[in-house]
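What follows is one chain in structure tokens, specifically the form predicted alone.
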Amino acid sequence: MKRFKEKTVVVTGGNKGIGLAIARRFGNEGARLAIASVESNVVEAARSLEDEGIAARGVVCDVTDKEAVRALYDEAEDAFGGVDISVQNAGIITIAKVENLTEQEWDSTMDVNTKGVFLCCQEAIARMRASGKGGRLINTASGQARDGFIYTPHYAASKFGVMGLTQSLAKEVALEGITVNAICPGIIQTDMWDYNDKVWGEMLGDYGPGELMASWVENNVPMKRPGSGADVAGLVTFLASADATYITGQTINVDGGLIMS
């Protein structure tokens, strides 16, 4: 089913993991994609999508830089036409005890995870307003927007911020045919999995490679399995579809039942 034929979609953090899975799902449903990352391999990721028959453009973009964000949306419009859907997915995490957490870690995490979402939403809304055709914004928060984990106060704060930003923007643009929603992925098996498993594992006990995350899933996820990028992509594409026109300002968990609130 080509639900997004002739639609232009921007996905930040689209070069790997959840972001690439989201981009691929949109592309397989007919969308034209501008995927962005601060990492240069985003260009290769876009080429891999093109090899699958998906119209894609890879753009190197620092989402904390307003001018770079503007250039990203300019490139999406120049390549494919007006932006219809924007997925704010770029994010970073570090793990540290509070006494070891540096100001630089705090600032960079808030800059990417919260300010970056704001700058992209700001630019996308301006384009959608100019077109008069409405649009869809989907912001990646985290299970930590519901329940802050130990040793990640900066990350939890940044993701709580995404949830508040989503609600405020949804109220502002509700009469303009623009919806704004957020998602809270739980334990998802992506590139970040190994880092989280290693560092939390070292800090929380004598865990071997892969043991901590497997234990968390077994003990805390009712479905007894980690999520995949495809699981998250299914929710994102639903929120971007015509079936979700009456859903806005919501933050929805996709976590196998890990957090039920």
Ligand SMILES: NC(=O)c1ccc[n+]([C@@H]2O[C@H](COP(=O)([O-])OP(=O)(O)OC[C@H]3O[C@@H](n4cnc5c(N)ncnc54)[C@H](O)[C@@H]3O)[C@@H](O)[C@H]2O)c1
Second form
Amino acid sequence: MKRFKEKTVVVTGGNKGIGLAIARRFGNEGARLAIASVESNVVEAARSLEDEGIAARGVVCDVTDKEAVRALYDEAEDAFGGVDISVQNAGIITIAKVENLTEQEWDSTMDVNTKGVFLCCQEAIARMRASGKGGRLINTASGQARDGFIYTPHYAASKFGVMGLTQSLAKEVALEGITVNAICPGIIQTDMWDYNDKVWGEMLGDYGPGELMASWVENNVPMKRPGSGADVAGLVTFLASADATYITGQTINVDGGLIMS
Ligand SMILES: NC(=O)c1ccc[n+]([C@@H]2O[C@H](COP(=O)([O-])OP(=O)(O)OC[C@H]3O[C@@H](n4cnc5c(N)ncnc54)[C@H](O)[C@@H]3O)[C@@H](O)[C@H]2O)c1
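Same protein, different condition: the form predicted alone was shown, now please give the form predicted in complex with the named molecule.
Below, the chain from earlier opens the complete complex, with every other chain and molecule after it.
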């Protein structure tokens, strides 16, 4: 089914992991894509989507830089027409005991995970308002927007922040045909989880590669499997679809039952 034919979608952090899976799913359902990343291989990632028959542009963009974010949305509009759907997915994590957590880690995590989401929403809303056609914003939070895990106070704070800005913006644009929702992935197998597994694993006990993730999944995820980017993409595309017209300001878990609140 081509639910997103003629729609233009921006996905930040779209060169790999969850973001690339989201982009691919939109593309397979007919959307045109501008994928953005601070990593230059986003251009190759877009090319590989094009090889799959998906209209895609790769844009190098640091989501903490307001001018770069403006240029990203300009490029999406110039290439494909107005922006219909924007997925704020770029994110970073570090893990440290509180006495070792630096101010720089605090600031950069808040900058990418919270301010970056805000700057992209701000730019997308301006364009959706100007078009008068409404739109959809989906912001990536985390299970850590529900329940802060150990050694990541900065990450948890940044993701709780995403939930708050999602609710506030949803109220502001509700009469303009724009919905704003957030998602909370649980344990999803990506480069980010490889880092988590190694660093949390070393800090929490004698875990070898992959063992911490396996243990958390076994003990805490009722479905007893980690998630995939495709699992997350299913929720994001639903929230962007015509079936989700009356859903806004929500934060929805996609985590195999890890967190049930
Ligand atoms: N993997 C998980 O288990 C998990 C769980 C909950 C939430 N999340 C969230 O999902 C999102 C995607 O994570 P992932 O697991 O795919 O991680 P990943 O490390 O594979 O990808 C992160 C993406 O963000 C991009 N990025 C980082 N800093 C950026 C910046 N300043 N400007 C633009 N792009 C930037 C990277 O280039 C990359 O594309 C993140 O927001 C993350 O916090 C992941």
